[in-house]
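Here we start with a single chain on its own, the form predicted alone, put down as structure tokens.
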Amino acid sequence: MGIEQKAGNSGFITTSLESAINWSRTKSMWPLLFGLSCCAIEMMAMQASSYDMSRFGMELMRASPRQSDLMIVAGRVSQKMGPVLRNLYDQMPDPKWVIALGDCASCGGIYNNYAVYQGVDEIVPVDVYISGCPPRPEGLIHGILTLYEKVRGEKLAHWK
């Protein structure tokens, strides 16, 4: 069932303009490139032919945090990157999203000492987290989509 059969004869859609919005937000998702280690591999192997980021509304990672909306972590986080990805955080526009891929950005992963952080939460919030050492691609389709039903249920109110 198309678009045309709802509508009807009447040539218009009612909607409100929250879902609207956040329709919009989910099909125009412009990752920033930040890949740290080897999870970084698995997030190229996304916008391959097999698995193919473009049916996200993804074309392309982008290099600039001014350009981009999400922030895919993907790998571990040393104690002299952290103040980088925060200042990359802060120099992207509201409303912003980050995903943290694989373990070691979730929480450390085997790297359990001091030169390492944690998990990326103690640096930025985090709307999804993605397990594995390193997750498969279709891990990261998987927090992609789950990031989507998120961004739908936001209310407009959050970002004023």
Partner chain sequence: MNELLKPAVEKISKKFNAKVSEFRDEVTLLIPPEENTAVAAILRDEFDFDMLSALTAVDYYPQTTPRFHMVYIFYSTKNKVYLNVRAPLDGNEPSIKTMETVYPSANWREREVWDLFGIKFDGHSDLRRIMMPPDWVGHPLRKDYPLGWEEVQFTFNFDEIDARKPKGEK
The other form holds:
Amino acid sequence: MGIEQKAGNSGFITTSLESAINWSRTKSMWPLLFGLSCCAIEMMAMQASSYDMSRFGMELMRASPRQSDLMIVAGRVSQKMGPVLRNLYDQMPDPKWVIALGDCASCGGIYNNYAVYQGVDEIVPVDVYISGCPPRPEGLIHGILTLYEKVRGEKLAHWK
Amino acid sequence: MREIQEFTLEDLRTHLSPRAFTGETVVLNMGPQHPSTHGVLRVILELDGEVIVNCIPDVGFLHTGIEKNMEAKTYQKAEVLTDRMDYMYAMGNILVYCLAVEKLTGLKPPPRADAIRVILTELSRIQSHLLWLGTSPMDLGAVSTFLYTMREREMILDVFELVSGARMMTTYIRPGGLWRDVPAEFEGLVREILKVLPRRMLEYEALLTKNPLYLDRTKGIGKIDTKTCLAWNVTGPTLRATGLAHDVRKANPYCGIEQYDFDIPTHTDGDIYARYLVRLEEMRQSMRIIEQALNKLPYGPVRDNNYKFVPPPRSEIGVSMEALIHHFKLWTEGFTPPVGSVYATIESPRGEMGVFLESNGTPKPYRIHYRTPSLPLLQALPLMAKGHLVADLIGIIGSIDIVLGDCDR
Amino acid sequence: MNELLKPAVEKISKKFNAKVSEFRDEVTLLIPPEENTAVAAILRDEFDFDMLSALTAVDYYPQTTPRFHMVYIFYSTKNKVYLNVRAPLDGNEPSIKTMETVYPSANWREREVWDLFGIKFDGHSDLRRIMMPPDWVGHPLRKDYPLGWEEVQFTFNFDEIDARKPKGEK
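For comparison with the form predicted alone, kindly provide the form predicted in complex with the partner chain.
Once more the chain from above appears, this time first in line as the rest of the complex follows.
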């Protein structure tokens, strides 16, 4: 049944502005193509036909940060790559969200040494952390749905 | 957090032609985040219109310090770190590490372990070539092959998950043999793949091999000849596409691969199209090897029984005192190999992969160095790209099939 | 020792007074460091060693003579054999001639050894850092450089580590 029938076929629907805008933001979030290492391969596997990402509206990954809302940091961030990451995050327009995919982006993973940032939240603020090395595509889907719940709960007063 | 590092034109004076300083040519940065650089690679291009005059690759954006990290762990624990270097050929990194440790300590894996190692690494090679077949034409515009090849790749990842529990980073091959024996459904699943894959490969050939658009974009582009390849230490399908039939599996065989009958595909042109044909044929030869290995799979144990280096099976720990003591020593202290250095090599889908391992009699490796195939391939990129257009550069980077985790470690 | 290696090993050990050692079917020659390009030229021209398969270094801190060993591994596609060659280097700022003139593939690998070990190569066309950022101080793979191990943030020490960990802001 469509939305009109559910609302009693009266010709109009009532909702709050907040929930309408949050609902529309989740329906086609475009991710920024930021695959760094092994987790990027699982992200590509999730885009393929077995675990389809286009059912969430994310079938195309935008290469330009000016055209994307979501940055999925997939892989380990080394010393040379850190400032580049921050530069790209700064270029994304508001509203923007960050998912840290995998152990290396969440906390440094198995590499506790001089060359890897211990968690990408030292550079950018992260909304959802997904664990696994690499996480299964179902894990990434669960992370995206968690992000949608978080976005639906955002309040008008907290928008920048 | 550090500041972003920028090159000025002065820093690059030795690499660029004098025309860059007069403003005749444009210096463009193809940055680390780019849809078709297959990882984090930065290329600085000097362009005259659209023609590439100079091409300077900049690597190091994925440097993880794996070699130093492995020196701080025992031989058993350091194995986990090896999988993540060349993440497309995960079984291969760990195989070459185990071959080096076995050469150093004098362990001999039993024939069943060797046969299963061969089956899994050849499946891994097919999986890597399938991903290459999906992404490299996608850079040139043919997006549909990506969706087809990922579908086959899922079948192979199902086999890895059945055998070890993880889809990509398995840590299944251990020094002395394997972690445990394969379950009963293994043979059925692999035979299913061998039945389905040849028909699907005919579909891929129908899409690309005689397609005039693909031929226009790949024939005659990115040529390199054998003498340059040898001087710049380029190995793998890129070398075989120039005419020299050099493959580590035939030249310095490992894991009993000499008992299987297979050919080495070569081609003479040395351009992108030749590499495409060589890789397609390699997938077929890998399937031949897997079929022979499955038919001849011997019965027996899957681990060497030298318990000074190889953990004893858990069933023995309950009944035998020596097994318990060996297990305890291996898990707390690790094993101590003799003093010396070895170099072991295998054939990865990108070229020759080798491990240089030096031990000084302690349970931790003293120095371990991976000779990875992607570093020389990327070093030879300017030779292949000079004089071509920017759009051709994308095709060339796709065709040499680099993995940046391999290059930077 | 493999029969095909014998002529090369004999000629080099006689001409440069090199020490020959064998371990698990592999032959290693220890040569004086000034002769590395001469040895490589002889191997390439007379004995068909056409590829330089690997180039790396080992650090033997805390001993200072020798502190480093440069390791070159040559391969011949015709005879299908490997040959290891080592050159000992002393002191904390050693230097050695570059192999780039004989085998062009040594270019980036020598940059990597300079970056991670601090061994200078005389005559190299472009000696700058490759793996670490250009303004990094120190040579990470030396044995006196720390691993950079940071304490992991678990539940029991969450707050004290949170206070000193840098955080990214919007």
